[in-house]
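A lone chain, given as C-alpha cells: the form predicted on its own.
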Amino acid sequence: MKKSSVFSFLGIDDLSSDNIDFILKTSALFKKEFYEKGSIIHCINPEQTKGLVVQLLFAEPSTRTRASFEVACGRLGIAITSLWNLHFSSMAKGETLEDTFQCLIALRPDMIVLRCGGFKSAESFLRSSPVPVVNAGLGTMEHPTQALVDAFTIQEKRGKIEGEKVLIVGDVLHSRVANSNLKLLTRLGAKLGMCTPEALSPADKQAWKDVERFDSLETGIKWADVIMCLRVQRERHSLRNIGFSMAEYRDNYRIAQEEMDLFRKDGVLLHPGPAMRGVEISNQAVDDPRCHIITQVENGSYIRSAIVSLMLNLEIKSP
C-alpha cells in the first residue's frame, strides 16, 4: 500500500495528501480484517514489530486517545510504555515538561506519543526530537489523530467527505479539535460551518474566514450534513468569565431532541468526547441513532493502529 514516510506528526499539515489516503485507507482495511478474523496482526510482517517500544507521554488527562493508542501498539505487536499519572513522576516534584521529554528520548523508544497543555513553548524541542513524535492533543493548537478519526467516521457513515456540509458547535475558541478539524476536512473537499457563541469564536479569525457562520442553531442543523458537537473546555476558562453561563450555553448550544427533529434522517452527529450531557448533548441525541460517538471511539483503535504503520514505516499488505 502506498505511503510517504513522515518524521514527526505534529500537526495536519505535516501529512502530505498520500500520508492521508495511507491512513484513512489503512484504517478501512485494518477494521475489515478485524471484524472478519478477530486480529490484524496478520496485515503486517510481524518480524517489523519486534522490539519496537512505543513510548506515551500524557500529561493532561484522557481517556479515548491513551486508550486507542494503546490498543493500537498492542494489535501491531509493538510494546507499549506509558507515563500518565504524573503524580508518580519527577513533573510531580517540579520536572519541567521539556526535561521529562529529554529524559524518555535517552531511553530511545522508537515513537513518543505525547499530550500536554502548551504547545508554543514546546514546539521548538518537539521538532528537534532525534524521535518521531505523535501528537495525541497539544494545548488549544491540534488534534490531529482525532480529525483522522472523524473524517475516517465521516466517510464509513456518508460514503465520501468531499461536498459534505460540517457544521462545528460549540467552543471553537479552545477546540484544538475544531483546528485539526478545519485543516483536514477542508483539504479534502469538506464544506464547513460553525455556530458558536461569539465569546467562543476562533481567535485566528483569517484561518477561518471561508467557514460559513450560523447565528441560529436550527438554521445551522437544517443547512448540515455532519454536526460536529464540541466539549465545553471548562478546565480552560470559565464561562461566566467570559460573559455567560452555563445555562444559557445549554439553552443556545446544546443538541437535544428539537434538534435532532431537525437533522436531516441520514445525518451523523459527532463528538470528541468526553460529553457533557445535559449542556453539550442530551440523552436522547446520545441514544439517537444517528449519534456515531462510540462508533469515533471504536474508529480510533484503527486510525492509530494506521498512524503507527505510518510513522515507523511498516508494510501493510492487503489478506
Given for the second form:
Amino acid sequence: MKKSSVFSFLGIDDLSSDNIDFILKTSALFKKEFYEKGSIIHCINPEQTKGLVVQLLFAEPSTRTRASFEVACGRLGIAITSLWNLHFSSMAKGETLEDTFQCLIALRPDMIVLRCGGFKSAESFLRSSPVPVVNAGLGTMEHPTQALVDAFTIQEKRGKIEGEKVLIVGDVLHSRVANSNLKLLTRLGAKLGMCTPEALSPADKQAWKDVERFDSLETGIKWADVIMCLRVQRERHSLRNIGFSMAEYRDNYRIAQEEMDLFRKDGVLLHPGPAMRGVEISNQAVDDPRCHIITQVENGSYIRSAIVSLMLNLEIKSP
Ligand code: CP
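Since the structure above is the form predicted on its own, I would like to see how the form predicted together with phosphoric acid mono(formamide)ester looks, so please show that one next.
Full complex below, order starting with the chain above.
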C-alpha cells in the first residue's frame, strides 16, 4: 500500500489521495486480521514501535476518540501518556492550553493527539509544533479522524462511497464532524445533502454551496442512501440564541420510527456520537438494523491504528 509522509494531521486537506487510500485499506486489513487472529501486531514490525510514545491531550470531553486512540496505539505496541483530567493538571492553577501544549512538546513524545475547544490562531500555532499533531476534534473547525471512521463505515456497509447520497441532519453550524465529512466525502465522490434549521446552517456558505438543501426531513430521507445525524452542540449554543427549543428541534429533525419507515431498506444510519436519544434519534431508530453507530465506534480503533501507522511511518505487512 502506498503512503506518503504527513507531518501534522489537522484537517482532511493534509491528506493526499494516497494517504486516504492507505488509511482505508490499512483499516480494512487491521479489522480482518483482528477478527481472524485477535491482534494486529503481526501486521507491523514490532521493532518499529518499540520505545515510541504518543501523548494525548484532551481538553474537552470524549469517550470514543480518546479510548479508540488508546486502543489503537496499544494494539501497535506504542506507549500512551494521557492528559485529560485537567482539574489535576496545572491548567487548574491557571496555566493556558498553549503553555500546557508547549510543556508536552518539551517532553518530545513521538506524536501529540489533541482535542480542544479551539483557540485564536490554533492552526498556525499547531503547525509550528516540532512534534507531529493529530486533530482529535478542534473547536468547530474539523474532526478529520471521525470523518475517516464515517467514510470507512459507509464503504463497509454500502459497498462503496462514490455516488452515495449522504444526508447530513442537524447542527451543521457547530459541527467539526460535518466540516471534515464535507471535504472527505466530496473528495471520495459522494453526493451530500443537508437538512438543518436555518439558525444551525453552515456559516461558510461558499464551502457548502454545492450541498443540496432539503427543507423537509421527509424529502431528504427519501433522497438519501446514508443519513448522518449530528449531535446538537448545546454547549456551543450558550454563546448565541438559536431561536428555538429542543422540543421544536425534536419535532422537526429527530430520526424516529416514522422517518426510518421512509428510508430505503438497505440504507445506513450514522451518528458520530454521543447521541442525545429522544432529541436527535429515537431509541427505536438506534435499535434499527440500519443504524451502525456501534460499528462506527468499533471502526474507530482500526482507523486510528491506520492513522498512527501513517503518521509514524510504520511499514505494514499484509499477511
Ligand atoms: N465522535 C466523537 O468524537 O465522540 P467522543 O466525543 O465520545 O470522542
